[in-house]
Structure formats: C-alpha cells, structure tokens
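Starting off, we have a lone chain in the form predicted alone, written out as structure tokens.
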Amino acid sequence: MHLTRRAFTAATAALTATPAMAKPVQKPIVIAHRGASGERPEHTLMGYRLAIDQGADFIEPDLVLSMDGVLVVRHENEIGGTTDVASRPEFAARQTVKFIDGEKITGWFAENFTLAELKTLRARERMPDLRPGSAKFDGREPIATFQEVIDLARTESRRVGRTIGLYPEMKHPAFLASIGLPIEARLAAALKSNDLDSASAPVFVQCFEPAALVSFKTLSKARRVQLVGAGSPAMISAQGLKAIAAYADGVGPDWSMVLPTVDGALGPASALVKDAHAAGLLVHPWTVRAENRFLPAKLRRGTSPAEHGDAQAVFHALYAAGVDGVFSDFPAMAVAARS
C-alpha cells in the first residue's frame, strides 16, 4: 500500500473519532510514548520503528528547540539525562543553571547548542537502573529532528500499510518564548510544510500550558490536546473540561485521574471520561508503564522496582472506562490488551 502525502494526511477515520462525535471511538488508539521507550532509548528513530512494529497507531515526539531554532526531539530541553553530553569535554563549559517553570535545573540545554552540535551527541537511556535492556542501545543514534520523525512516520506508513500518526508535545513554550525562541509558530510551520495542517490530519498537538494551545489554535488547524497532571483536579472537573473544550479537541490526563488507586488497587473509574465526552473532548490518558515502580502496590510482582507488574490490568480498566486512546512506554502491551 503506497500512501501519498495527501493520503497520509487524510487516512485517519479508522483511528479517531472527530471531536464533534463526543463519544468513545470503537478502537482506542495506542500512542507510543516517546517510542517504545520501555525497550529502547526514548525519542530515537529505532524506538519509534519498534513501536510501529508493535502496532502503535501514533508516535509521540517531545519537541524542544536548538539555538538556531530547529525543532528537535527530546523529553526535556535539559539533555544531560538523555544524551552523552556530560562525557563530552568540548561541551563541559556549556553546563549551566536555569530556572524553568519555577524549578532550578542544572545541566546542559538544547537551546544552548546549534543543531550541528546537537547532532554530534548520542542518545542514551534515561532510567538505566529500571531499564538495563534499553541501556544496551545507548550511543547508537543521534538526536532526531522533528522533520526526521515526520519523514519516518510517512515512510513507515508505506512500509506497514497503515497510517502512523504523530502526537508532538510542545515542551516549556512559555520559557522558550522568554528567551526569544517561541515554539508554537515553528511547529505550525512544520505541519503546514508537510501538508499536516488540518483537523483530519493524523496529528494531535499536546501541551500542559493552556496559553500555548490557545495560541497554537490561531496558527494551525491541527487537533489540540490539553495535558493535565494529577495535581490539577480542577481542570478535569465538568466545568474545567468545558473550558478546555473552547480551545482543544481532547484532554490528556494522568491515567490515575481516570482510575484512582484505592488501598493499593485500582478503584472504580472516575467521572472524567463521561464528563469529557459530554464536553466534546477525546480522552487520551498517560502514561501506562510496566515496571513495579509505576504501578499500584497490589499490581506489583516481585520485589524489584524494575520488575514488570500487572500493567495489563491498567490497560483493561482504561479501555473499559471508555478512553479514546492511551499512552504507553510499552506499545505491544497496550495493543495486546486492546485486542
């Protein structure tokens, strides 16, 4: 199956419902969180390819900016934890301290490097103690640009014969704007230049900062998703969700906001999905991980934080709650549970 660029932008009806439908899709989408990041270093092309082979519908690139304004793919603009920059003597003097979203952070930052310099670095596993198998792939790939991920999605769509969508996250847009590197317009331009500037394109643009999504709405027709952390319960109240629906097409809550933990086990589903659908919003919770460290006590197996517990129980309960999609570091598990 050969997907043209036009077909790539249009072939999403089977993957998602339009926001106006305000009801769960028949088949929730599986979003590969930073790729198959439970098994390969996050945000690497090899990790995205593995996720696609495992059946993921969308791949998620977190976006930051280089000094010369190029969209690059890293979990944070601080790159010391996900690359080998700390071991590179030529960049030792670039270590610095910044205040980002009220937090003091010491490290190396993408916006202090040109794209050419970033390309000399190599990706590595962010949590090697939990994921030693992934850490075996350290050093194999450079930092990817967003354009390279777009190209990968298009190439892989042709290879596997189905549309692979993109789910980019704008990281720290207010901070980037404060240093003269606004990200919203750059992302909108990238989508337009790749014929992805439409509500039917296989794209969701996500962010934790409402102002960035409001701004992005004026720049692009691509669908938008408001991310919500567990510490922001007001945002997922019925009233809060109605407010989100004024500028977004979906909401991405911490999965615990859909499935509260009660006495170390999964409790009954909250009203979040019902209320979001009533407001016309899709619901894509994040992020289901397999390791004991990230699971409720009664779903853990063994004694090591790195051992895999019963993540399937979380997937099954989320699907039963009516979510429209789910983020996971282990796409194969999410696909298996959906089946």
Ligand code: G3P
Given for the second form:
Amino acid sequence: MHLTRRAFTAATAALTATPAMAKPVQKPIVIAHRGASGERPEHTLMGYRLAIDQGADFIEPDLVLSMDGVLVVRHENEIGGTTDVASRPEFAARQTVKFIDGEKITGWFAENFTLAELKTLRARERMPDLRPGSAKFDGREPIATFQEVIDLARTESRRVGRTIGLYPEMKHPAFLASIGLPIEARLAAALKSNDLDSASAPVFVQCFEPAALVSFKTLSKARRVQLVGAGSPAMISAQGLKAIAAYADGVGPDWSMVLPTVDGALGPASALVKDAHAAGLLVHPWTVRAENRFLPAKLRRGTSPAEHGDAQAVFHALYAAGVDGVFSDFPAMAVAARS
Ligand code: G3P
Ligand code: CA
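Please could you give me the other form, the form predicted together with this ligand, since above is the form predicted alone?
Up next: the whole complex, starting with the chain shown before.
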C-alpha cells in the first residue's frame, strides 16, 4: 500500500518521539553517517540503501546549495574532493579560491553550479587509499538532492517495514547567507512540503553553528541537534549544555568528548552524557570509524592505517555510557554492537 507523506509521518512518529524531559530513548539509534560511507562513496543513494539494509535507523545527508538554490547532498560546498569535477574540461574555468569559515580553499563550489550542471557530475570516494573497496564504486552515481534522499527514506521504510529517519546537517550556513543563499529557510520549506515539520517527525536537524539552529527554530518544529567539535569544550560544560537546551533537543559531540583517550586506550566516560540528560538533551556522538587511522592506538590492529581495529570497543563503551544514538561510517558494526 502506498503511504501518503502525512501517513508516513504519522505512522512513524512513535519511533523517535522525544521524551518530555531528560529521559534518554530506550534503544540508541544508529545514524548512517553520509550513508554506509566506509563501504560506498559518501552521500550516494546506494550508500544509504546499504546502510538501511545493515539496520541503520537514520540516514545522514549533509546539505549545501546549488546556484539555483536547490538543497544538494555534499559534506562541503567544495565538490572537488568527492566528485569527478576536476576531470571535466567543461568546468575547468570554474575552479576558484574562496574563504570558507576562515579557511582558504581552492576548488569547485556547489553554489557556482546549477543543479542541472551538478547532476552531470559523478560521486567518488573521498579517501580511496583508506577505502579502496568503496572506491570501486566511483563514477556510478550523480550528486543527490535532499528531496531524493527524503524520497529514498520513504520508499525504503516501506520496503524494509520500519521507519528510516532523516538526520540532515546544514553546512556552512553563515557563509551561504553571506552569498545570498540562506539554507535555513530552504530546509524548513523542504521539511514542510514533505509533512516532516513536527517534533514527532522522524527527523533531527543538526548544525555546528548555533545561530543557524536558533534561526531554524523560528522556521520549523523539527527537532534540532547542536554539533560540538572537540575544540569547543565550553559548549559541553553543564552551563554550556543548559544554554544549548534553550534552542536544541540534543547535542552531537565528537565521540572523544564522551570517551576521552587515556594512554592510547579508552578512558572512563566523561560527565557529558549525565550533564546533557540533566539538561534535557539527547546525546548523539560522531563519528565512529573502523579504520586504525581513526582509533586510539591501543585499539588498532595490524600495521596499516586502512586496516580495521577494535571499533566494537568504542561502540560498546558509548552505549554503556548511555548515549541515545551514534553516528558511524559502519552502521552494520554499530547495529551489531548494540545487539
Ligand atoms: O554530523 C555529525 C558529523 O557528521 C559532523 O561532522 O564533518 O562529518 O559532518 P562532519
Ligand atoms: Ca555531518
């Protein structure tokens, strides 16, 4: 039976309904970070499908904008690192230099291409040396729009018989606003037109920039998560978390802020989960990756940075710390550790 958008939302609301205050969800959610991005090029529909087959509860699209204002799914607005644009002579003259969030970047930028032009490009693995298996899928898929990912989640929910949630991230909102492409209103409109504009919808909207989440709160009822990098410890102090709770439903810290590394091993859990729950916030740390390069020294196995280490230890310790969900490039591992 075909579910309407409204029925889809209503039928799936129970999965992610937020408790009134301070109570973590019963089972931590597994968030497929850019898809099953350890095994397929990030942000591709095939990567999202694989993640869903592996048991992911939510799929994560990072969002930027095309020149004509369409939400497209890329980790950053510079698209040279994850597409074949650098090999396309027709776009050679689009290479340029920009200052994005204080960083000088040379490359090709999504906002300098129309959606039709972006659609001619093909996605590539970002880290082919670390992930040669994923790189075998280079060139197979175009850049996806946010609407295509919403449609995929809906179609896949019917196929697998469970709700697949959406966890979109607004990328570079201050920069995009500075060039006349504010992203908040476009995301709010997209959620609204898909009947996902409610606190009970299977959606979390995330961002590193607090101002964008505060702005988004005025535009949409969808739940919000404040991302926090390891370089911003003040944000996860008890006081900082209370401030976040004024405009967000959850906090998404670097996982090392929940589990500090001590002498190359996982140390005891920090107070972050306890303090966040006390402030009424969910806790969804990012991003657990299996390769040695991303693991503490004592969890590494073998000698190559690309070999997989003991990521299971990280998942188990995060779940034991009481997190409400976890982002991973390897959702199958996150699901296995949860069970
Ligand atoms: O959104 C969670 C995590 O993805 C934040 O880091 O840089 O991978 O988007 P990034
Ligand atoms: Ca992200």
